Structure formats: C-alpha cells, structure tokens
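The chain below stands alone and is given as structure tokens, in the form predicted on its own.
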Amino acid sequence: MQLALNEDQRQVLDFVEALARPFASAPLHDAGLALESEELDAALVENGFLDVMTVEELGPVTAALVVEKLARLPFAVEAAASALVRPLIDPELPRPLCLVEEGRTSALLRFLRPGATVVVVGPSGVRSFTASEELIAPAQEDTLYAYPVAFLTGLPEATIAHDVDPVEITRAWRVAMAAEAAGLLGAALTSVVTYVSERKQFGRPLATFQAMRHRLAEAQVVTNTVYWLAMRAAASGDYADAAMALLHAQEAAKRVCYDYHQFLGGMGMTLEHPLHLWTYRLKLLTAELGGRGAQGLAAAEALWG
C-alpha cells in the first residue's frame, strides 16, 4: 500500500481545504444539534469533488480522502455515499443519497428529505426511489445525532432496479462509513486537544497531566488506525478489508467518545462546545449496517468463509 499521497491527491485535498475553510468553525453560541450548509454542498458539486472516484487518475482512494476531509467540518455534508457508492450504481442519481438495508421498511436515515434518493441494498438486489413526503416522518427536533435525519416509514410500490452486485455496493458502503468515521474521530480529537491545552486546573493546562496525556495518546493511535484501515479498504477493494475497517471504526467510536466528553468535564454534552457535532454523528454511525456485530461476522465470513 502506498502511504504517501501523490501529487494529484495533494492538489485535490488542497482545493477541498480551501473551499471548506469558511466552514471550518462552528458558529459561536449557535452550534445547534446539527449544522448544514447549502452553500458548501453546492460548491462541492459545482467543483466536482463528489465525483473524483470516476476520474481514472484519482479513483476510490482519493474519494475516501475527500470524504475524510469533509467529515472533519462541523457542518454535516452528504458526501460519503455520493462519493464512494453512487458512482457504482448510477453517477447521475439525484442527491442527497440515503442508503438503507433491505427489510428495514421503517428506519432512521441520514439526510432523508423529500426529493432525496433512497437506495435499498440487500440480497435481492439494489433498487432506488425518490423519497416523497408521504414516506417520511420527521424525527424529533432534539434528536441527538448531529445529522439531519428523518424516519422512512415504508417503501413505494414502484422502485428502480439497478444491475449491480449488492455485495459490491455493501462493500463500498462500509468503506464510505469508515472514511467518514476517520474524519469525525480526527476532528473530535483535535477539538479535545485544543480544549485541554487551554483549560487550566491547579495552575497548569489539563493536557500537561500525565494520565490525560496517556489517554490522549491512545486515542490518537486508535484514530490513526481507523484512517489507515479506511484507506486500505478503499485501495484494495477487498470485502474483508471493508468489513474490518468499519468494525474498527465503530469500535473506536465506542471507545474514545466517552473519554472525550469526560475530558471536557461534560462541556461536550451541551451546545456551548462543538464537540457534539462529531461525537453525536459517530453515535449514529456505530449502529449503521448492523453495528459492530454485523461487521465482525462479515469480516469472518470473508476471511474464512
């Protein structure tokens, strides 16, 4: 695996960073439970950053890098499914894209709204439809997931069947989630390190206490591993790599988010600090695609059959 970015990848990430710079900070005293920006979404589409996977010189690794970079923003962006899954189904599918497992006729979906494209993935195949108001029930306003979410209440009678392998789509779905989780974990860690480096107790910054330094170092190792496993899965296209990457991402989220909120003394559980914009998104990702148990079973099946 090539661990260094090539020139094309560096340029793409530099452009994404420049475009996203105005959205890198949460609004002061107005960090709601979920932040979105139509301006950011439109700019990403206009500049083709959600279509880099279809460019032969860039491919899925660059798409995963873009997803990871965008996940670090306090604003939630529907990028993972569009960048890594949509090109395999139909690059012209209208966004936002909402993925749901077959058999879940009632599910809480990220970015679900009228006009969104819902893609149903399961053993019988891959099919899609345009979400209408009749099939959507709004979630409570105080939902704790930091994504715009709504409930899918059922499926329409007519759907569009896609001639693609559902196993391959599930693999890409796992890679997309792992890349997104890597960015969320990285941004959460950066936010915590900034806080404990500035917050003083007993006359010295919290970050200077050995016990906290050790736990932050462990969190950094875990976060880095999520990133590299996601990139490996994107590069290899292997089903087992994808399952292992998402399994580790979901395990890592469960492991470190408790520490992060504890380090902030509960501040991250309020709207006074933007930590929740990353950790609450991770909370929802840990349950998607069957959670850690399903990823473990998928990895074991792929490795040992």
Contents of the next structure:
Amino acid sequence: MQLALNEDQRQVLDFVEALARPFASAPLHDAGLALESEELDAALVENGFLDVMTVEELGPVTAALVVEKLARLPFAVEAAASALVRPLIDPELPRPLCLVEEGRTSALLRFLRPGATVVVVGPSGVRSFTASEELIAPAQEDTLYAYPVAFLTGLPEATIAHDVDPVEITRAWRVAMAAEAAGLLGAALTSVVTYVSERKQFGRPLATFQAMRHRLAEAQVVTNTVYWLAMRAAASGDYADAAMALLHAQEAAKRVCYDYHQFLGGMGMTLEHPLHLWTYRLKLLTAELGGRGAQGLAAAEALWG
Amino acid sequence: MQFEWTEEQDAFRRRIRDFLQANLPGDWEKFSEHGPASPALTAFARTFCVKLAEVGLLFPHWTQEMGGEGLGPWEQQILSEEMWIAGEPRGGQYMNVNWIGPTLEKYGTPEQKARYLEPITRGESLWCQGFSEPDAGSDLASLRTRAVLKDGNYVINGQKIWTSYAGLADTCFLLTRTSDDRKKGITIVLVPMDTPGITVRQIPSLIGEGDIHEVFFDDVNVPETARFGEEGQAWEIVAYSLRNERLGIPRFTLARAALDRAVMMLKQRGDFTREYVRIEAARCAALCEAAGTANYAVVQKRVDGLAIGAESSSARYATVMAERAVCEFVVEFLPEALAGASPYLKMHHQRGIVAGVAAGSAEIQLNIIASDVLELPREPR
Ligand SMILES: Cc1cc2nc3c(=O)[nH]c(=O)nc-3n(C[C@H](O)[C@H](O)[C@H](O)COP(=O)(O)OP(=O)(O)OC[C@H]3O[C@@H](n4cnc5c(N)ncnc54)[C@H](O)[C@@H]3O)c2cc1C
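Starting from the form predicted on its own, produce the coordinates for the form predicted together with its partner chain.
Shown next: the complete complex, the earlier chain at its head.
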C-alpha cells in the first residue's frame, strides 16, 4: 500500500500541468457546448502523454492520473480511451478512439469524426475500423453535450479483428471512464466552490449557507472516492474494481450535476459560466456502457457470481 | 501509487486471523451479538486481550520504547480491520491500544504512565471516555462538569452522557471545566471509576446492551496528581487523541463483510437473481470500497508523517455512507436478519447505525469538510 504519488508520477503530472496551462481557462463560446483544441491534442501526442501506460515504470495508474488531470480542462480531449484502452488493443491505432458496445452501434459516439478509429467491443470479440465520411451522421448542431458527438450510420464490410479479450477491454474501458469522470467531477466542484464563495446574497457569500455547504461537502466526499476507486481499479486490473469504480463515478455524476447548476442560479443556465463544460460531459458519461445499472450488474457478477 | 499489501503485511494479517481462529469460541458469532460494552463481552475481552498481549498482538503498532514492535500505521490498520470484522473481541480495550496508551505516553506524568500503561499492556484494564454531556454533544466545548481545586484535591461535580463502557470501566478519561474560558478552560482528569460519588446508569438502547451510560459526579474527590496535562490543555490533547480514534475503527470492513454475508444468504435461498437486488448490492460494495480507499489515503498521510487534517472527516463521512447503505440493504432484502436469522448481520446493524453519531456526528464532519477541505468562507457565528 503506497497511496502517495511516486517521483515519476509527480514529474509526469507536472509536465502535463505545464503543457495544459495555456488551456486552463475557457474562451467565451456561444455556439455548441463542446470546446476542443487541436493544438492541445497535438501537444499531448507529441510529448507522448497518451502513451505513458506502455512505459514500464509508469503504467496504468500514471495513465489514469494523466486522464484525470486532462479531464479537468475546459477542453474535451480524447485521452481516456487512447491512454488506457488503446495500448491493450494496438498502440498504433489512429486517434481519436471511439469505443462502442457490440449491438449498440447506433449509440451517440464521443469524438466520432472521419479518420477516427471505431472499436466495437462485445461477446464476439474486438474489431475496429477507420470511420469514413459516409459512415458518420452528425448529431444535431446544438447538441446538449460538451463532447463532440456523432452517430454511425452503419458498419463497414471490412473490419480488423484484434486478438484480445473483450472482457479485458471492457474492464479497461470502465477504468478509463472512471478516471475521466474523476477529473470532471473535481473540476466541476472547484468551479462551483469558487462561484458560491464569491457570490453574495443577503449580505454574505452563498457558501456560508449550510444548505449549500453540506451538499458541497457530500460532493467532495464522493468526488474524492471516485478518484481513489478509479486509481485502484487502474492499479489492480481487477474486473470487479473497474465495475465498482465506474458505478461509483456514474452515481456521483448523477448526484451532483443538477445541484451544481442549481447553486449558480441563473448564471448556471448560461454559456458564459464554464460549469457546463464539465457537467455536460459528466451527463453523457452517466450513460456510458449501459449506465449505473449495467455497471452494478457487472460488479455483482464479478464479486459474487 | 500502489494498492497492494506487502508480503510482510499479508503475513501479519494471517497471523491475526490464525490467532482469532484459534481463540474465539465456536459460538462466537452468536456471542458477539452482545454489545461491545456488555458485561459478557467485557468479561470475554479481559481474557482475550491477555492472550493477545502474550503473543504480541495487543499493541504491535506501538513504538519499541513503549514495548511494541514499532510496526506502524498500516499494521495498526490491519489489526483494527481484522478485529472489527470479527465483531471486536477486544471490547472497549481497542481504545486503550489505539489512543489512550499513546496519549498517556505523550502527555502523562511518570507516575501516570507507571500506574496506567502497565495494566493496558497486560490486557487487563478498561477505560471510558467522559466527554459528552446532556447539553454538550456536538458543541463539546460548552461542557460544564466542574473540577475545583481545593486543598490539593479536585472536587468534581456534573454529569456525562453516552459514555461507552462506563458500567465496567476502571478509569475515566474525563473532561472537566476548570475555568470559564471556553476551550482553554477544559482540563482532563483521570478518575478511577470506584471513587465515591460516581453513579453510573445504563441507557437502554438500540445498539446492544450495556453500551451507553449516564455518569453522575457528586463531590467526587481526586488528588491533584490525577490531572492529565496542564489545566486548560484538554482541547489540544483531545485533538491529538481523536485523530487516532478516527482512524481507529475501520467500520467499512465490517460493513463489507456484512454485505458479503447478506449476499450469501440471499444466494442460498435463490433470491440473488433479481437485477435490482444485485445492482443495489454492487452499489453498497462500491460505497464500502470507496470508504476504504478514503481511509487508506488518511493512513498514508500518517505513514508519511504528515499532519492529518479535515480529510479524515471526509473519510469518516464516506464510511457513514457505506454503513447506511449496507444497513438499509439488509433491512430491505433480508428483514429476518434482525430478528434472529443472522446474529452477525444484527450485530452489524447495531454497530452500523452508530457511524454517523458516535465520535462526532456526520453533519459535523460535513461542516469540517466545507470549511477545511473546500475552504468555503465560514458561516457567521
Ligand atoms: C454509540 C455511541 C457511543 C458513544 N460513546 C461516547 C463515549 O464513550 N464518550 C463520549 O463522551 N461520548 C460518546 N458518544 C457521544 C457522541 O460523541 C455524541 O452523541 C455526538 O457527539 C453527538 O452529540 P449529541 O448526541 O448531543 O447530538 P447533538 O449535538 O444534539 O446533535 C443532534 C443532531 O444535530 C446535528 N447538529 C449538531 N450541531 C450541528 C451543526 N452545527 N450543524 C448541523 N447539524 C448539527 C447533529 O449532526 C445531529 O444530527 C457516543 C455516542 C453514541 C451514539
């Protein structure tokens, strides 16, 4: 048991932090909710931050730490699947990576665009293909998510079969989403804490009212434990740990998103305040891999058969 | 960052399990239904702890100067986990080894150490913690039990409440008021429970026989040498002690074990096929594991010699969430467990519902998190 960051991990996170600094605040945006930055994406790739899992002394926990950290940015970056799942399938797969469950290929896909690699995971195995223009139907322009999203119109004739265990890939997928959710939850909480500490009504900061303090404190407790369960699941490689980590993350996301906007009052309904950049990613993550119920069933199966 | 126990730690855990296996009676599970402070369990603990002391498992985490093995916080955690899962066969003596001993060592006079540490290390003494009063619960600093120094003696008058183990304890770690200065007017006095003027009354409760008491002090006389630390030093000393206490009870382990037991029972009768039951069970498991990791993060800070602050409140609250979820799960899906079908689950329920009240309530933990973790501006007073 050693829960402090080691020297390597601290260094990697410091590098990520420095690289991400120019992207730490959200530019004002009024069309669409998703913020992306090609520049940021390129910098991450160039510096190898999405490949840390394969570096022996770094491994999956460091990859999860990087994913958590990047999710705190207002910009949506396809890091989770690339950093925590791709190395298990084929480290050379072109990014972004869109993971989709077999039988649910009509689902809304995050980061789907021409050139993206779509990975279909299911009982019959793990297969991938490169998404071409004809296979993609855009989602509505003012889609209410802070991820870029689109639909697949169908599957291509030819796909590449990967000789990997779909159960293992699903496990890593859960870890990736839990780590991403941990960062989103952390950033959303910080953003709300800042607002309610400054905003005054009745002559005092909103954050001095206990109705708010207690709900925010509970949010801190679950946010903190989402982080720890995600890191532990990354470390252990255990199927039950991964399912519990994502279950807990999806529970947490469901619990806090509504409150957070509520606490900002009218400002919480605007695009001016960046809160939605985290919460409207979290909202979509609550649906990932079948949502809380599916994670619960997977965890129960792994724990008790 | 890594989440595995070392081989030595695994071996240490096995050593404890083997000991428990060999030294708990066959009907232990039924027996442990008696509350941790019941006469039956207290009497049992008096022989059990002596045996623990003999094999070096009573206080292996204490420093070598104190007679321990100097094993450190992780081993203390493992020891506490195994004992708590087993229904805490040490009874109230867990307090001795978790915080009373170390606090005596740090703040006691040579005479106090000589008098009190030795029986603790033999596994033969029982303490109680006289903090709460009828009008001083969450607002502990408003306590009013008076200690007045007169002719070299403290004369104590007042009342304590909720005092665990008071019925059978040898000594009370008592908070008294020696001046009107709120926190700085509180002083610790170590009071032998057989001192004339002390009356103990048991409070019938939902959590097991003999667990909580009222303690009345009527002109109780103890020599000045019974004072622990300086006058007015209590708040500082208690802050130190409670930091150890908060980590002392790894409730999440018993909650998790109770959950596993409940699932086993549901499976046996073919009721663990319904999806919503399985999902609910998984949710409980995740909350137990969540509490576990939050607690471990605090232990890590102790290992690293860092000051432990409000994150222990966050871990405590995570534990309350887990305890609550498991208690509710059992009642909803195995109601008969609390009516005789499972002594273990009944025992868990009685201990689990206490998580959000004893040793500082859940709401107080949220207040601390809000102020000291989130650093929200303070509430107006
Ligand atoms: C099983 C058990 C064993 C115990 N053992 C001991 C012992 O050995 N020695 C000892 O000294 N004490 C002991 N206690 C007492 C325990 O520490 C107190 O019960 C606890 O501190 C709460 O105090 P109270 O009961 O007076 O509740 P109160 O302080 O009256 O609180 C009642 C409710 O109000 C809430 N509340 C209080 N203040 C605030 C606030 N500022 N903001 C929001 N909500 C608030 C509380 O959270 C709680 O929900 C024990 C209690 C139990 C249940």
